[in-house]
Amino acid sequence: MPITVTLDVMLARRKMKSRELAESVGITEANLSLLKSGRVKGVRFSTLEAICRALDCQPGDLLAYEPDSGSDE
């Protein structure tokens, strides 16, 4: 999938533990996980507005555009 998460980086930057971030965002550690891994089709922009508050940073910093090599686009 062209669009790849990098929570965890930006958590590793913040030093903090997934399970500070899923408390401070409300929601749990295992939808924390999918979200990490990428294995979530959509989240909600509250969501990923708590998640930037508590990580005091951009969305952009959370997600990356990498288009597949074997695209025609």
Given for the second form:
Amino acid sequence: MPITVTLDVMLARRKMKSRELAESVGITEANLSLLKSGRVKGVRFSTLEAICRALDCQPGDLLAYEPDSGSDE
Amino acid sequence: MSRSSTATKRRARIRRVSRIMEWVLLATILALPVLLAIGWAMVDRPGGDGLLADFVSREIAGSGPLSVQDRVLGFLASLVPLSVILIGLRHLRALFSQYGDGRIFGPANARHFRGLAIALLCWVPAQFVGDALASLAVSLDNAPGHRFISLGLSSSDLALTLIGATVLILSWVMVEAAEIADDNARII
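Switch from the form predicted on its own, shown above, to the form predicted together with the partner chain and output its structure.
The complete assembly is shown below, putting the previous chain first.
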């Protein structure tokens, strides 16, 4: 998928552990792991808001758009 | 009261009542064949007051008592609709088991809904065949020319078919619901 989640980069910048973020956001570590690996269909605004609040960042700091190499028409 | 706590209470109620229904249905599944066997064993004479007396009417069977062979054949004939009912109840119990485990929407639920619908739709023809065979069984000892096959359909059969068709459509809706629930589960 062209949308990638760059949450692990933000976590490293803020020197925060996944467990701390999961507790702060109110989701399970398993779900946070799925989110970090991009194996989810979507992110709720409420989850995004909680992550941005915990990491003091913008939604754009957590997501990136990388076009597929074969879809450049 | 918050929306999430209301939803939690609602789900807890579904689980609790479903567990009760699961046990009630298990008891029913176990009891039905036994009750049917007792029913055929207790039919004292055609037109009598025992269980199944309405079915084994004087018009169908002769005036004498039913032989063991008549009772066994009658019981076996009654197993035709009963087996369909038991299959339907088994699907219903499995459905409540899913609810009891907290799985409200899922592919297994849709499958059990479909099984229940098919059982409901097959109930009417199975009852038709079972009644015909049972009437033949109880009149088998009659003199030639006095043996009967009872064939009948009632308004409740039509209602049962409509309910079966409705549950079948609901099973298709449940497939859609399972897909939506799966999508929802993959949104964090």
